[in-house]
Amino acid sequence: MDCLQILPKIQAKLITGENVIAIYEVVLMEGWVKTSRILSLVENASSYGFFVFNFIRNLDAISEVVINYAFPINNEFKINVDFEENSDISLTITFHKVKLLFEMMSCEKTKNFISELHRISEMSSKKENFLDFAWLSKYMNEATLSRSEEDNFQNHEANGQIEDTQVNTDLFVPRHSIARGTTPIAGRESAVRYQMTLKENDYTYTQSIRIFVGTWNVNGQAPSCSLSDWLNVDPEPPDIYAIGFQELDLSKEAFLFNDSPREEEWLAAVINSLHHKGKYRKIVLIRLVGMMLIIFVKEQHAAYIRGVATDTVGTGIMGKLGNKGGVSVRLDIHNTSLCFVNAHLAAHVEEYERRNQDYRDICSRISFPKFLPPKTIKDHDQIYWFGDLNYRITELDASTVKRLIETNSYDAILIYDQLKQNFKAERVFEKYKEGRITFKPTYKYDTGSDEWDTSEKNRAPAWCDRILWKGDRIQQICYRSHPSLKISDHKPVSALFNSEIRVIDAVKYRKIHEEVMKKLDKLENEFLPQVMVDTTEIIFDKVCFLEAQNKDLIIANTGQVPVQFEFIKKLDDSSYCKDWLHIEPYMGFIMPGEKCDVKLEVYVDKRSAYELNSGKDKLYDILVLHLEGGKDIFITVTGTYIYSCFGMSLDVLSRINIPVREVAKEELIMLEKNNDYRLGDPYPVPKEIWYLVDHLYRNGMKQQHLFEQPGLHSELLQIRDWLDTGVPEQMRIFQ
């Protein structure tokens, strides 16, 4: 279908200021069958709409256009996209509780459609309550009637089915539309696929884990000390460790090649520092000049970490330097997707609009490429943000805020905390939680020492350091800072979560697997296409030169499907029959309860009476009657071939000297591949060529017109017979 064709029909549907800026044809999966289906991307004032829309055709045009779901493209739209090679694109869009399965077809145009949805739903997230959704309430109600309509007729048919068969309505699937041709059955995978996607509740459960997040800039120092004091003071090991370092290397060395032995020194420190009671594996390190962030596991999950992917943003000099920036690591553990991000934002007190800017750059920016399209922070179940974010107290001077902290008035000063007023004012950090603040400010310090920076600068003391996360069923523990590390101005910080993860039952899942997969063969054998034929076996008689024979082959399509049936060729055979034998229609469409007639015609020309008299071939032949979608169908043709002296060669018929039927059948084919082979003394010339030229000689010179016209088929029969049979009686051409 051609899109272009259907927008003015949807264009219709919209009324003005409301705008379809993609169009793209799709097919969606419902239950056990697959429907074609029209996706849009609507624009109204900055807000956008996802539209599906379902269409009614007349003969070959579309005359209606319905809407089936109006959703706003907001934080609660989700877009997942699958992708293996060599296959179709599974794309998954879930809104509140909906969830719809699409498949698209691997092409430019796809991706293209999938790229400009990923970037307006990035688009929305970041000004959504700017944005006003009110105009899509009157598309949803539309929608919602629809589908009810929809329901009420599958419900009707669904109830007759039952009264009809029995037949559980777990099973239901639009059977008359399915026997119209429609509708059809989905593709296996997509169904299993599709199926398994619905039932995930019924075979996952949760755990809870604990991820311990901690982050600290440590000023271009060298580990000079232990960091038990940071990464190992719970009672119990945590199940991850998320460990973020800024500043790592202030060298030029590191800063121009991206080399820095402190990676080593700093990860052997952390190695020796993680929880005694635990035995952790490394997934990942990544760093970016001097950030850098490494993924713990406990051993007993490693098994169940998959998909982990990295990257880097540099927002410092010119934007892009990597002295300021973020890198992050994404990963699933079972069935739930993580994602770590750990940033150093732009430094200075007036410079909190540059920070802003950095974390919308790295927002926009951090891509995981392994994934099509590339998966971004956003699409994961679970965020956590975490890094030297530098924002710093305003309206305050350094005096007031150490006074207050001698009191511990925390709530105090953090009322001037810029990363609270850009928080609440919704600048940064949408949808992002962070837990109270219990803890001196971490920043700045006199190094190796617990005094407040006693510089020129006399800094206020902020919590540049922070720990912010984002997703459902997180629950932090605590939140802290660890004063007893001096070696850098910063103090390190950390977080500990209890995180809900969704676990597949492995023993569930087979059990549900396997009840799907039975659906689905009960599905597909009740509507495996199904046809009966009159007969598989089809015996010509006699069969002569240049007499055609016909026999009619019926197929009746007893099933409850169309049928799309083709006589196909066999393995190594160039053609579906044999050069003597033509089949009219050798493929077609039959509907339910209705039949085609097939006519077979045998017709052996010059071409194929000279390998039948030669013995290379016989009016023998296997036709192979394929079912699209079921199985096929094996039918034999069979018949006499009378040899006659047409299709042999001139050399044979002067070493007979008898007809040609008189002839056995073995001798005809032992001249034929032997020249010294004769019966009897040969002729000079064939004595049909010697019968032909004396009949002429004889009866046709007064003839009018002689060799100017055709003459008739019938008279092509008799001189066919008299020189095959040699009776001359025979012949009453020009008497």
Given for the second form:
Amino acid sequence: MDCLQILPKIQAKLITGENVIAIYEVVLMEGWVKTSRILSLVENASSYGFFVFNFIRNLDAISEVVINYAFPINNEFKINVDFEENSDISLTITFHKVKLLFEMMSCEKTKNFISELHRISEMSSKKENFLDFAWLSKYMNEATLSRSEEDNFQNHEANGQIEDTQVNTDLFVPRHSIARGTTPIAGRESAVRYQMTLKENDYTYTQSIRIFVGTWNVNGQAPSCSLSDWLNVDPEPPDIYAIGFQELDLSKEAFLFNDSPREEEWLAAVINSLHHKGKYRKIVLIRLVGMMLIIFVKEQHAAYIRGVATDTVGTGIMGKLGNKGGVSVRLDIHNTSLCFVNAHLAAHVEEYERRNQDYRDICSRISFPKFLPPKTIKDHDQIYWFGDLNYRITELDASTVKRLIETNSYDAILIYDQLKQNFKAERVFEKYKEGRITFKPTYKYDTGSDEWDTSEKNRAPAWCDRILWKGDRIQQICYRSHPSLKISDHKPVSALFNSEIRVIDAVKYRKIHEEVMKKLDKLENEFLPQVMVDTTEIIFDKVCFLEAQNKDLIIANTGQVPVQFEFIKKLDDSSYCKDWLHIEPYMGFIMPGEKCDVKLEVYVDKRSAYELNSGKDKLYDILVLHLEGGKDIFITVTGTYIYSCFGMSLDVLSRINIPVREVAKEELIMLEKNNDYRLGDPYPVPKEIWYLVDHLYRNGMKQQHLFEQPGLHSELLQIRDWLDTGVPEQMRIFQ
Amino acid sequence: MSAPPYSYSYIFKYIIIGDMGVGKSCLLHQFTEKKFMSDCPHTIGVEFGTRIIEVCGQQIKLQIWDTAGQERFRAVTRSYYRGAAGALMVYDTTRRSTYNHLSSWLTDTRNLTNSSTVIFLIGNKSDLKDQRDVAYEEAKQFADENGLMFVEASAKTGDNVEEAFVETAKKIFQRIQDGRLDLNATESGVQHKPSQPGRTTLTDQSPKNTCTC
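Follow the form predicted alone with the form predicted in complex with its partner chain, if you could.
Shown next: the complete complex, the earlier chain at its head.
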């Protein structure tokens, strides 16, 4: 499509200040069909709208564009991209309850469009609170209106009565629109994918799993004690462990070369301390300097874990190095995607802004490039974010804090917790949740004790070590610290979650998949092109040399889709019909309910006359009328050729002493085949030549321009009949 | 999220051949629609049907070409044998002449398809027991001698129809796995993993060339 042509039409739909920054033509999957749409990204005062335009094509030009959907690109706006090698890219846009699936060609332009969309979405999600989407509401209304009109129209035409669209969308096939040829039936792959996505709830069920999340800043210490008091305290074993460490190794080697013997030591310590009732398998371990994250799952789940990927981001020195930052693991368990982030944010009491910034940097820079386009943290069903987030207590002095802790008045202190404050102001961890804190601050202790830090700094104790989550169907069962582990100046923290994941029911999946396939089979056969022809036998009674005869063949499209027909060649033939036949048109396009008259003309010229006379050919042909994507119909064409001296060899003519028309067909063939065969005494000159020359000599000598200008066709036919029937009197008219 | 394969992974081309009136179109209709066509007109041309079946855990799309049985079209229908992975050769158990012509149909099939094409012999109209004109044992012997698969079936009752189509597909699939059927051969009649699925493929499968006249 010509962008230059479409851009002004789209811009005309908008008002000043609203700028189209990208347009792209895509295919929208709806029900069982796909239609062309134009996607457009529109900017207004740094807020962006995602528009889907329908368009009406008149001949080649776009005559009108209609807003089909308009969404603000905000936190409710979700993008998902499926990419398979050598196949189209499918883009799923979810906004509230609306889910749209687009097919895009796999090319550079598509990738640019999608990455632009991602960039805008990313940007918008960061500063959503400052964005005003009010300008979009009029377009959203317009879109709703245009869609309801379309639905009414379609329901009406599909059923002749209004039915509940909710129930009907799944089975709805816009027959009218398919019949007009405007809506191709969706490619099988995409139709199946779309239908299966729609029906996801029918073939998946939810299953609760326990996820144990632990975090500990170990202050560079070696694991000199058992970790059981942290990792093995619940009555039942969790299904998944996500265990994060910070300051695993404070050595220069770890910092400079990301190389640490501590990794192995702590891994071993963890493995030894996992729940005694569970058998676990390590899925992955990822470390950046002192930040390490290990994921274990119960043996029985291992087979259902897919798409494991990791990434690390340093936000420390120069904003890049790994003394601070985050490490992340993503994976799919059954049909649910999980993302774990273990972070160590900027230190120092007053640096909460920097911590907020570190959070945002980790959000934007963590990426899992094994997916195309890469998935980021927010592209997951469930996110667990934990670590030494380093938020402190401000505006309360250390002694007050310590006094309040004595009386377990944590809520009174938490009012001054920087994370709670920034969270409330929606400056960090937007849409995340944190459980109620009912445990003592986890920092800072004198190492090896439960005593608060006695150093000169005399800092207020704080809940530096936190666990947050985001996503539906996650229930926190407990949130606690484990003060008996004393080797660090931090206490470990853990949380236990009851998380619901979606599991594919293989039996139901098969059943639903089969239903979809059956429906598609049925549709595919139903939408095969169908035509009726008024006859399959075309008979020409008497066909004479150089005399054209016509018959009509009517092809009526009785099916539900437009038909492209064509007469095609048979196996070894060089043409789709014999030389003496002409078909006009030999290919064409018929809309449903319409018909096409095909003219068949038989015309025997001197070349085909010879073939017919000699018995090499006869007036008989079977034409193959092929419907593109469908069946073939055989049309038999026959005729009786009235033999003529034209197209016969002079030799044969000289061996015939009666008019050609009186000679039986079999005899003519014998005459051609056999040089000795003759009817009567042979003439030295064929009598037809003699007649012609004699006639010219007697009557034509004074004719001007004799042999220079061609004779009349009607005269030619008369001469033919005269020569073939041998009735010389008829020649008088030429005198 | 990834799930089991969504759609078919193979396309097999079938042809149905045999004398006029043996029930070729009815067999196709019974297979694709699960219905019997009681007053089926003579096929003048080649009908087309499609269905997806599952064989050995694989989704396979069958593209079935049902040819005209009239003798006068014989020369034309020969165009359609090319590139068939399966050939269903049908006779009428109540008309001996249709059985007697099998050797000529078999000759055509052998000449016009490749060596890996699976040929399945179907004795149709098995429901008309009192009109039987060809004994099961006789046809079975013919099938065995010529290395054909064989069943007696009824397009009317649906008896053995599904089996004939599915067993043919199983055999083809087995030949793919054995390596006897070369997927890369241009006229194997099998397509693996269509890159352009659906109707486009269907057209591409058409055994004819477009005319440039």
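Only a predicted model underlies this, so the values are computations on that prediction, with no experimental measurement involved. Residue numbers count along the first chain shown, from 1.
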- Query: Looking at the two rigid parts that move between the two forms, do D505 and I555 belong to the same one?
  - Reply: no
